[in-house]
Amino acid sequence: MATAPRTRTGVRTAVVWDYLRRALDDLAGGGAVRVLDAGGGSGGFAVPLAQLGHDVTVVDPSPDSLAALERRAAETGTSERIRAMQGDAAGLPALVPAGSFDLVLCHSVLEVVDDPGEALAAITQSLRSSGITSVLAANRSAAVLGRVAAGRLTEARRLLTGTDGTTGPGDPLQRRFTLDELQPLLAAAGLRVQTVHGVRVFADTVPPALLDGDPQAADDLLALERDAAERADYLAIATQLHLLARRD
């Protein structure tokens, strides 16, 4: 995980990992951290965190995803550090003890839950005092731009003018967020935002053929992503917004 990714997928997640590593160091100085991955699915973050020596509890509503997580943990020798539980973010108080985690991941969850505020309140309750949550959410502004670029102008206008950041019944997401919508949600849940940055500022617009067989192109793309991540003038075009927030 120390080397730069050589694929588009690696670039898409590398900047998130940059900030997660800093948060982990902040919480435990390089030691083991208790992590809760709310909606963690098949372990895209949980397994690498366990490989780093952290103890990870994954809560997800999908039994199929949890089964895939358990297989992946077994294949990577991380089963002893990963616990899988079926449930959703809002139901965390009934699943895990209050104040029992140092770090909670809430990645691509707020877009699909029934009530984002309720989910964030439950996440806050699971954090210890001064614990950190990592929130990764779809950016409404970038979604508008993407629909325009694809010629889907009706969807773009619905995203732009609607109140919920969705294109309608066929949209897999119930909502998308602007930064001005996310920050009050976290504050209302008792979470104090510390850092905000953009994820996939450029990665989703680069032609796949550019990266195929050209490791240098992937490295250059990652360098661009890192340079732009915290620049306010590029936040609006990032596919996702990533916020690290501490429990008050």
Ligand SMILES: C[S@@+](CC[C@H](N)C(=O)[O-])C[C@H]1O[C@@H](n2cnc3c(N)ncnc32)[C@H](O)[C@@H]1O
The other form holds:
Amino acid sequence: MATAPRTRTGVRTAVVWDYLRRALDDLAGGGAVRVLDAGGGSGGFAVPLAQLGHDVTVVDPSPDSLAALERRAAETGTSERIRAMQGDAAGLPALVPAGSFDLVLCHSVLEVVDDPGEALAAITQSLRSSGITSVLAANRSAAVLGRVAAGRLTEARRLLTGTDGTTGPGDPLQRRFTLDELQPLLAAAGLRVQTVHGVRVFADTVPPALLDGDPQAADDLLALERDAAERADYLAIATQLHLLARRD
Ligand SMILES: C[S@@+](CC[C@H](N)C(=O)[O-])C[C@H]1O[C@@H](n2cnc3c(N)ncnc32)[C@H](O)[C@@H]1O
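To complete the pair, please output the form predicted together with the named molecule; the form predicted alone was given just before.
Entire complex below, previous chain first.
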């Protein structure tokens, strides 16, 4: 289902789901929401959303991911509520009707697209008036800290001082963000930021063995994540920044 907080993966996404559930209630008051998952991959969010009764369109350039999505949809009995389309975020206007979605997810995608501003403008266009977008993006400062903790100091310095928030040519991401970069990007695309919080503030730091076979530790970690999520002083160490923004 939507959350499995007793695993490390479950803890990593549980806070995102907390905010998504609130957005879904706000948008439909319990009814079905029309969701577009831009760069939705193999359906990590799309399938649980469909299981909750929402109608989800996934647009992703990767045929392999879309095939995996279709398999997961079949296995979970959600094929009727999931539509898979091949394409990229910037190409949304040619793929889906303008203003046709209540909620658009853009999770871990702005880091890999050619032009984040263009992708966000396309997302805005696909949203109905007052629709909501959920943007999850890699946080540059947490990546610096992670490299330092791993003893990879050259990479840490490149991440800290470079213009793009990457470790250099071998980095799988094209960029990471600070909150000061993300907020104006959303504003320029016509999206009014409503909530900002940190995701995985502690979940990537806790010793892996702590969670093995100890559901109470996972519960305690999730409680910590929830308590820290909206504290501005912990945003800098959150692996991801999660913003909910409304179309003007
Ligand atoms: C890290 S995965 C995230 C998948 C999913 N959003 C999630 O959070 O589980 C990044 C996804 O972005 C997709 N992607 C890469 N370039 C893209 C583009 N230009 N437009 C849209 N999606 C893209 C990839 O195929 C991949 O599925």
